[in-house]
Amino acid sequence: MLKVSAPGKCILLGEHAVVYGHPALAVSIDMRLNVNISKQKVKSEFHVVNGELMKSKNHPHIINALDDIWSNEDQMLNINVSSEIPPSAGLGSSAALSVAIATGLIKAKNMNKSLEDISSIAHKFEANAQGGLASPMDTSTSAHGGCILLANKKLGENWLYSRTLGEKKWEIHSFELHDEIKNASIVIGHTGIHGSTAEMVLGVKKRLEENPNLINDIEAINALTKRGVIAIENGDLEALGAVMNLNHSHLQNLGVSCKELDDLVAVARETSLGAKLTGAGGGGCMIALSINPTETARDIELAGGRSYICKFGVEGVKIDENSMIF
């Protein structure tokens, strides 16, 4: 049996401004997706996923990985996927799957690949599954863990590598979390509402065309993201929380929040250092930076959200067990 796990992620700062060329900051969270791979014991013409014959409609990321990496028609696999990451919540569940399955198959083939290679391969799987469009933020964060900054230009000595997809190009950076930051938790509040990223992005674009002054909110989010990086490096929890609060206000101005998100953010702020929506908005999740996570989670639940307490900046993809010879 080969067991691999990869973390989910949340966007700490910078969503929507990243669409307009500004940086965005993501952190890995200790919700993990697990992939177990083993050889089928009987002769078969098909791979099996979670006990059923694999179907391209249901398993596009796994199909892409097998076609790209495995290419071994003589050895069909049993693949089992389990996850702590809520799907369709903006927490990187599909990226974690892409990273974990890529890592597992690469290990099974005894290939020598770096984390940069794995994140690049997984990014390709994400793009293929999403019709050619995918940012490398989720897959880079899941592969490397820690704190990842996505930008359109190199920003100092924390630069890791460049990533391209078609005509798009991104610069990936990695930041160490200060010990003081590691002592805090991210409390996630899930509204239970599915928000469409494409619709939210198009909505911001339309509102900017109708009201060009909203570009000031985009620029403000850019400045706040940079201040957030400094707070993370300095271990300044209060500054990071304040930046998160301000970031949410600008996202509200851009029209991507909703009553359910605002309600959860408001109650979470009573017991946390700062709170904001995370991801595209219109539903999905909010996050709170808290040193009282149990209390913050309780208040989110009482306000109607589903809460998750997470450590953040955790280890990226890893092999948890490797007892199978392929």
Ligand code: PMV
Contents of the next structure:
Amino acid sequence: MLKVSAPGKCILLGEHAVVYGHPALAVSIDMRLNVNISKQKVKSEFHVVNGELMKSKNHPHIINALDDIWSNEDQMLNINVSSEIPPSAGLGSSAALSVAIATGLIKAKNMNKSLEDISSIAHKFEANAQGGLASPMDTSTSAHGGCILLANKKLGENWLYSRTLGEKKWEIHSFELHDEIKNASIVIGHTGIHGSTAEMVLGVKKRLEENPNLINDIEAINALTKRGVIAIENGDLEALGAVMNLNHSHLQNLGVSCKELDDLVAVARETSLGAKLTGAGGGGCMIALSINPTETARDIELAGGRSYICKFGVEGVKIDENSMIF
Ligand code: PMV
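Next up, can you give the form predicted together with this ligand of this protein, since the form predicted alone came first?
Everything in the complex follows now, all chains and molecules, and the chain you saw is the first one.
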């Protein structure tokens, strides 16, 4: 058996502004997706995923990975996927799947690939499964773990590599989290509402056309993200929380929050250092930076949200067990 796990992510700062060329900061969270791979013992023509013959429409990421990495092998596989990451919540569950399955199949074939290669391959699977569109934020954060800054230009010594997809190009950076920052938890509050990323991004574009002054909110988010990076490097939790609060106000101005998110953010702020929506908005999740995570989680639940207490900046993809000879 080959067991691989990869983490989910949340966006700490910079969502939506990143669409207009500004940086965004994501951290890995200690919710992991696990992929177990073993050989099928009897001769078969099909792979089996979670106990059922693989059907492409149900498993686009896995099909992409098998076609790309495993294609010329006769050996059919048993693949089991289990996940702690809530799906369709902006927490990077499909990226974690792409990263974990790519890592597992690469290991099973004894290929030698770096984390950079794996995140690039997984980004391709993610884009294929999503109609050609995917930023490399989720796959990079899941592959490398820690804290990833995505920007449209190289920003100093923390630069890792460039990533392109079609005409788009991103610069990926990695930051060390100061120990003080690791003392806090991120409490995620899930509204239970599914917000569509494409619709939310389109909505911001439309509102910007109608009201060009909204560009000031995009610019403000840009400045806050840069301030947040400094807070993360200096271990300044209070500053990071304050920056998150301000970031949320600008996301509200851009029209991507909603009552449910605002209610959870308001209640979480009472016991935390700062709170904001995370990801596309219109539903989905909010995050609070807290050193009282149990209290923050309790209050989120009392306000009607589903809460998850997470450590963040955790290790990226890893092989948890390799007892199988392929
Ligand atoms: O909810 P997520 O994790 O898909 O994040 C969306 C982030 C946006 O900035 C709104 C869109 C994007 O492509 O970066």
